[in-house]
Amino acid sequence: MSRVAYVNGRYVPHSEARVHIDDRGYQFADGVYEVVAIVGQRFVDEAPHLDRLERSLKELRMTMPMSRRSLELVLRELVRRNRVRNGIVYMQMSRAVAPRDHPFPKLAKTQVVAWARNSKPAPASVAEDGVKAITMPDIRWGRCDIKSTALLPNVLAKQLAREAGAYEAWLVDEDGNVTEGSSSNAWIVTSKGELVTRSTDEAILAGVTRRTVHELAKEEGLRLVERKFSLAEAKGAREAFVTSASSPVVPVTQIDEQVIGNGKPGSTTLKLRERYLRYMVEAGVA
């Protein structure tokens, strides 16, 4: 079956999906994208992602491109076209298409593009043996916390990342503090038991897993702390992992060429891992 992309308006063949070469989200980054899972044909946490893009939206000072109803449609349109059961389905949106000049364009009219496709579990081993994320400077602009298509510094560190054999790449900043992954939000396990995440600000995207899996914490108990964390306190963890909309909570045994704790997923990050999943099946709804 040939895969459906919606386009401005149109449902069209993937493979015909364009955009014009005077778009800006091409020529300057000038956009904003979210992605959220799917499972069992069901949106997992759909209301706080769509939330997530108006906010980013709004802080570019673009105009949503149509009513938030109108785009739910349009995602369901292309699970449904795509025969999505597993998987994710993305949205993209650029300020305009317009002669190309850094200034905002008088008449400026979001551009829109979507599509969704299903994709295959994480292997067993993420489970068994965890993941190595590899450590780099945090080279990123200084609104981190806006979805923005500005990517490049992310691809860099990422692609450094699959050459060293790692997972993830952990950024981190001019004072030694990690201030998350590449495309993944950071945690770690302190040897009191302490959960620690990095507190939400300009220097990380608010993770919508990351709120999640806070929430589910917080249901099994856990100690829940939000605060910067050094490298050196992460390399000294008892355990620590990553979360995203396409990785949940998944395990990290190594970071550079520091084992963490005995080398093996921890029991924590396992129980978050188990909790999520089941969430994923149970609430993941629109």
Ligand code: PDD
Given for the second form:
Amino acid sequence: MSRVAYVNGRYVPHSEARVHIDDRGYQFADGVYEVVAIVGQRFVDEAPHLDRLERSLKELRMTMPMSRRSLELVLRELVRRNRVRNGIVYMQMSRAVAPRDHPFPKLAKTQVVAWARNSKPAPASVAEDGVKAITMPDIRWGRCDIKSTALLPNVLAKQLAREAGAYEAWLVDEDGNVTEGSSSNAWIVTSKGELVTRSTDEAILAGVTRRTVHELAKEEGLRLVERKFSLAEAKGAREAFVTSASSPVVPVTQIDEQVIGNGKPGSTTLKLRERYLRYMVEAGVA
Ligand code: PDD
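Since the structure above is the form predicted on its own, I would like to see how the form predicted together with N-(5'-phosphopyridoxyl)-D-alanine looks, so please show that one next.
The complete assembly is shown below, putting the previous chain first.
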């Protein structure tokens, strides 16, 4: 079956989906994006993802080029045409196609591309053994709360993680605190049993999965604290894990050379993972 993508109002074969060389997303990373998980042909937390897309656009003084309803219909059409059961839908909006010049062009028509694809389920080893994270300085800009396509530091961090045989790279700010992963939010369960994730500020992306896991943790009666935590605290933690639309509560059992807890995914992490996977199946919207 050949894949279908969406480009500015048209459904086109994925292999022929193109943007112009003067697209500002391409030249300046002047754009925003979202990734929404699909489980059983249904979208997981679609509304908060689209809310965040609108917020990212607003923060960059870009305009939403279509109604939210139209965008929702495009996403559904992509799922249908690509026969996606379990996977992701990706959407990206860039400021304009215009002759290269740093200031915003006078007539900026937001460009939209989107695609959807099936993904393979995570290998069983992820939940059984957990994954490794390496750490490195957070060299990103001061507005990581905007989901912009300017991901070069994230790409470099993830590449170093892969080369080190790790799943994720945790980024550490100048004060020695963990901000987040290169494409996920970072969590720990401290030696005192406190569930901790960094409070949202301009240094991290306010993850949609983070928010949902937060709600589910409260339902489970877990004590959750949103605060900064240092790399030293993370290395001494009982448990650690990451969350994102495509990494739903993935246990981290090693940070750099430090084994976390007893080296196996912890009970809080596994409980939250199980609870979140159930939520994904039950709460999706078609
Ligand atoms: N990444 N932090 C960063 C830097 C991210 O890129 C992501 C998501 C998250 C988690 O956000 P959410 O729970 O809303 O997915 C946190 C997506 C999946 C990506 O870039 O592929």
